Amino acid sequence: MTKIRKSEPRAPLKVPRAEHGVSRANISRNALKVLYRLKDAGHQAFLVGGGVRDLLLGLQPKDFDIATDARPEQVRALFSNGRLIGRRFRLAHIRFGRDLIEVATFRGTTPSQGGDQEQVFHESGRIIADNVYGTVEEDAWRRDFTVNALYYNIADFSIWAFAGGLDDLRARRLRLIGDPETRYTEDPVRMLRAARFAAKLDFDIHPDAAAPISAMAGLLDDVPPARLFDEFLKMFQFGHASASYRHLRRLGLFRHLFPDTDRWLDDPAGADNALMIERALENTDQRVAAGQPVTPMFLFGVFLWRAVQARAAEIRAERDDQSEAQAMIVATAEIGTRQAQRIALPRRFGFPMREMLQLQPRFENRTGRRAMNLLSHRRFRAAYDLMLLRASVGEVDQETADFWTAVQEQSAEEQRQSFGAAGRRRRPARRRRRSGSAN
């Protein structure tokens, strides 16, 4: 299905340099290289959207995203270190090392005669396509938050604020352009992005672009889950995870990312998983802000590790030969699977997430040769980090994390008093003798 929405260009406001505070100081070098490469080529080129707001509220932006009237064929043939991706949004990415610099060109509503753009709707009214190029003016109106349609124009330095954005700006507002049913309905992922902003920025939602929300959350439900795990990153892996938690909940948005753990929230039997989830959030702020580095496997296997919990009860009392370790390994998997159709956790978080859950009943056992390896697996630390919080709500004995915090500390010859296990060490393994391939 394709339709054309009606455009809704107006003149922006065009604050001169004088007048504003964004510097190019403060702007990434090469992301410069590539609005003057553009302009020099007679292509207008603006720094856009969230680049500029942050600068305008006096933050760093972590992103530098650049418009031009250039096609995505022109901004690739003036970078030999670009290269054409998406299909949704057709948009060149220009690398300079680790350095990434996005550059789309404007979008529009009017296709060409030729017939080679067009904007195409899933009958759901969502968005599955959006290759109509268009003005500057036409891109404002299609942007979705008031404070994300500002530009910077490298020609003179002027900032170009489209649909009142400088005004919400100063007002600390998240305010939509058009109206909201329906630009949420060509992109659900816009109602993430309103908690999210309003979580970063500490900005509040209008009351216009938060009326529908609780009502079309479900939408989410239909958006590709490798889509949304790139939102679960913005949202709490950058320093603002505990603020963007309570605006998913006040929006009735977190149960359609995590059913599985939302069932528990309101549960008087999870009070104490809440209040653990709430613990990790603030941890994870923590460790960002100071610099240390933070992974998304640990936040999903806390989200997830009382529906865990609860399902390895099921499997044990339905199943009398299931060990506790079992029914674990069966219960993360069933879970784990479950939620990769709402959030695509990739393969290389979604394993260890699963090892540092099913390690959680070995931390009862602090005696023997067993207990001692624990020590020596390479997940023994998340796992750690998570008895430690389970520990803090009460649902491990502090005894018990007291002495994994203690036995860690202790010489080898201590360590093996502790667990009990000073008797006769186990024989290194005999060496393989190396057969002749190359493997």
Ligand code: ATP
Contents of the next structure:
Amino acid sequence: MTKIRKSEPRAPLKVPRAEHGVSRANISRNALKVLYRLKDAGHQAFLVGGGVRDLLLGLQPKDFDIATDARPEQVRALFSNGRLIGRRFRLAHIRFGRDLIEVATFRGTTPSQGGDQEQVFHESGRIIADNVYGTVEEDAWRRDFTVNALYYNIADFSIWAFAGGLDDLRARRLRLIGDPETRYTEDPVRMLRAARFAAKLDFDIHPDAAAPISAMAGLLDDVPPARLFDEFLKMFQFGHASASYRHLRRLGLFRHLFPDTDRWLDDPAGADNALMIERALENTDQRVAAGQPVTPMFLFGVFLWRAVQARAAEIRAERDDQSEAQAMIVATAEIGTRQAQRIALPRRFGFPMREMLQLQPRFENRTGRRAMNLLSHRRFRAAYDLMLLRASVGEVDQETADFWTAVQEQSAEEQRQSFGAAGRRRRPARRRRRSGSAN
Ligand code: ATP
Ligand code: MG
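Let me have the form predicted in complex with the named molecule next, following on from the form predicted on its own.
Below is the whole assembly, all chains and molecules, this chain first.
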């Protein structure tokens, strides 16, 4: 066991500039500006967390977070472009155009490391407010993984590593600071972060950190759905969706995020659906790697598709006066609402997702004006991509898929012929270019 006890030394390992590879050339100008301004005002200032970790790994950090002994009010006073925000934590946000630098004041110890009890805990043991200020040592010990407790000191460019973070970084493993069960109870999202960092960094989850997850996964059910949406984005929209998904499934976490999806994944009749999901995830990762835009509504729709289909079939079996289109509307609403209790997909994504799913039956109809009008539906692009995905697993005839691919290249006149649409059209069907997937 490698549990860290209170009696263990808390002093950091300090690695001087000459002995590590983190160079100021790789730190954003704005982050450096903030670090220097804090230092020049007499404060301690460190780059911390994922930024340091990623720089040591030779990766480009997603963002730069700064930790300081200056209080939030002092930070704000130093920057005209700064403002204080905070739900769980009070932070200063310093804005430079589109770039945002987050500055946090060192926080105090958590009871799991034997500190005092000034944080606000939910009766379940979850931390709901955490604004006890402390020293850099204390700040380090309340972070999640040892590789996230790395600090780059702007005063002399040294790296301060707490809790064996550098050893774990070299061994490419994720180890929680402190007792894993306590740390997951305090914040169940740390389980998702384990899966996410394992995926993003291609690290192993230390057995001590992995072991409690299957029994504790249910704690995710109490995490606010809005916070889970933030985590969803980080897991699925930043280029490592496939790997995140594999870890989430392996650890028994996925079913707490998408219960209606997970149910079908374990059903032998859901094999096509599982394949479809894997392809959508790979496609999303490829798009991110190629710098193409992605939208969370597409993966959400793919995840929910099988459940929506099944529910729509059930509705039609119960009531034979329901058209397929009506059943789809009811099914997408029901499944969408149930999913929203787990992960809050903002409305600007939820509506398009439902439309994308509801349009699926319309691809089966290839004649007449209504069929042709599908081409100019505002959700055609995404619905078409989903239809292609369904065709790739045999759920839609290849001939049907090819038809919809071909008509997009045709002139208005050719389209009229393809659809056999008689008479005058009210709106001309817009001609669309065929490009990559819309997700
Ligand atoms: P990335 O930015 O690549 O997603 P990161 O490690 O920077 O990874 P952030 O979510 O940006 O992750 O958080 C910054 C730092 O804050 C982390 O490195 C970690 O030290 C700390 N942290 C974030 N979330 C938690 C948490 N739930 N519990 C404990 N510490 C956390
Ligand atoms: Mg970060």
